[in-house]
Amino acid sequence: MARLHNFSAGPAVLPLSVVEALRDNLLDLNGSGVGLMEISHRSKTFQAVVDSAEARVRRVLNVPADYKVLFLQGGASLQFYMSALNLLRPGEAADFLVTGVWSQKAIKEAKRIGDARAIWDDAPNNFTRVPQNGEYTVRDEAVYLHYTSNNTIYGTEFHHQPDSAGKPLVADLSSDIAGVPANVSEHAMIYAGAQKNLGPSGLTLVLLSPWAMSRIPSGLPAMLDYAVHAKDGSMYNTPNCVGIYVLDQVLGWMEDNGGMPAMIARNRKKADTLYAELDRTGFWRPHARPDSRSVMNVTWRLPSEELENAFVKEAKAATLDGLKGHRSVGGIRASLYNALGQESVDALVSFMTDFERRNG
């Protein structure tokens, strides 16, 4: 079978070995004679995944003794709502730094609960960039600053923790988690889809600080409380196994790989073989400021829709998949996640190279 060169957004390619290593599971799971999707996730075998997972994420995020790791459903979709359902209290402010589209479902959420308002938007200029420190006042009475580090649809990142004037910072990481620097030590809140860094769609991860923990009010449903998924160890429910599994996988992975520090120098030179490309004429037409350039989420225009039509369909008649730009803004979007190559970007930039000989 020829596996294509994937450069969707998510869900994301994976390292060969891990799906290798799934598929061998889903028969039998580390030897215990029933396949990773059968096993109960009461069952030792399986619990001996959950531990190998949280220990993993913690080595490779450095995450601190005291904080809680949560493994969740939902995606980054539920943490909107639930991180404020957690966090603040009704009437209570929370500050939100509007950087596309998931940050202003966040806050949208968020205005669900309290008093959740944007100190920096940039819808008016199509999210181009994102906020330099100082460009921004975090309120007095905010509880938190909310932001979202990696924006996929704009090919927007930030290179720099926000300044959130001692307030705590709450961050949503899901694309791209393990991939850039980050200090969880100095977020009191984070959460993350897996489907780009870490491992399939369905699964969740959460680091919640002494902090966030002290913030959770009493009496919130079950499913939405964080105190009892910690309480129970990500086990009030039954979980998504196989993402855990697959998680788990990953992050070993990366380790055999050199861990976050090889992650973000492939990461880098991936970003800069592809825009360098689309700096070196004016056929290709990068849609983020220079100095907010995503290392994840490459996006971009060319001269017509017609002419994207014809290089998305090329490119995948060449092999390199996954290359339209998302359906509410068009153009062309390449993902470079962890588990992708240097050679797919390589194989990429050439394809551009003769696409713009011949249409340029």
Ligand SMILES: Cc1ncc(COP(=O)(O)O)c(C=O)c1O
Given for the second form:
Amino acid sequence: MARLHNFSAGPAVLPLSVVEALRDNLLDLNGSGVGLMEISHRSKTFQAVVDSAEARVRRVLNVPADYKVLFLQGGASLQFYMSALNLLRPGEAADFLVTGVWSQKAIKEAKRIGDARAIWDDAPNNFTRVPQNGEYTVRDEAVYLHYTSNNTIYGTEFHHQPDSAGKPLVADLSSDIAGVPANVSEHAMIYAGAQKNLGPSGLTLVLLSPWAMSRIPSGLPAMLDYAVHAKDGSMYNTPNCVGIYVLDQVLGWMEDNGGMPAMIARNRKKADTLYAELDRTGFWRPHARPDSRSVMNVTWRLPSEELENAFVKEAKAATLDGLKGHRSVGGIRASLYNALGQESVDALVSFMTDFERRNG
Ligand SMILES: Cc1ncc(COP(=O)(O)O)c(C=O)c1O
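Let me have the form predicted together with the named molecule next, following on from the form predicted alone.
Let's see the whole complex now, leading with the same chain.
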């Protein structure tokens, strides 16, 4: 079986050992005699999986004991609305750093609840960077500041925790959670779709501080109420059992391979390898400004669309898959999530060197 080098932005490459464990447990979950997709989510066997997943989330991401860990559905996209519904009241203000399409969608949903405002917005430059502290002012009346830590489409990323002027921080960490340093205890709420660094699509990790839990109004529809999900241990309704199993395995793989410090170092090295090639010659045209370059998603253009199409096509023939950029930026995007090995980046860079020699 030939698995390609998978640079997809998400769903994305998973550790091979995790996919193999999934294959085996689809038939028989942990020796129970019942397959993972066939077992009751109320069974002791599956409860042990959920407990393990939560414990690993807490250990790997250093989640404070008084935070809630939830496994929800509806993607990060549901959290755009659900976070505002739970944390904001009609008439109240929330501020947003708008660094891409996902922040735009987050603010659009929050506006359904309250006075959500972009206090920094790079749309006029097609999102080539994130703001530095001091470039925006958080309103006095803002209840929280929302930001998107990594902009999957543009390949830009915060390399600092945004200054929130003392206000609670709410963050969408979908595309760099568990791949770069993040201080959970300094966030009021974090949410992330699992399908990049944590597992398959259809599962969303939500972390909530005591402050966030204290904000939840009573009487919300049950499925949109964090308090309901927290009280029932993410089992108010039937959860994404396969997703939770895979997330647990992925975090186990991380722990077996040095945890966050090792992932951070590996990811830094992969990104440095690729950016060095992008900076070697003017043939490549990186999208992100150097101070905002993402470690997880690297984006660049070529001198013409014809060359970009040829690049993607020839790369695929050379076993390098998933490199076509998002349509709003065009060009090329290479996603370098935790499970992508250095050897995949080395293969990409040697393909690029050869492509540039032939076409530059
Ligand atoms: C940063 C970010 N936020 C939100 C989303 C939307 O996630 P979902 O498709 O899980 O709703 C994505 C999807 O790629 C993303 O990259």
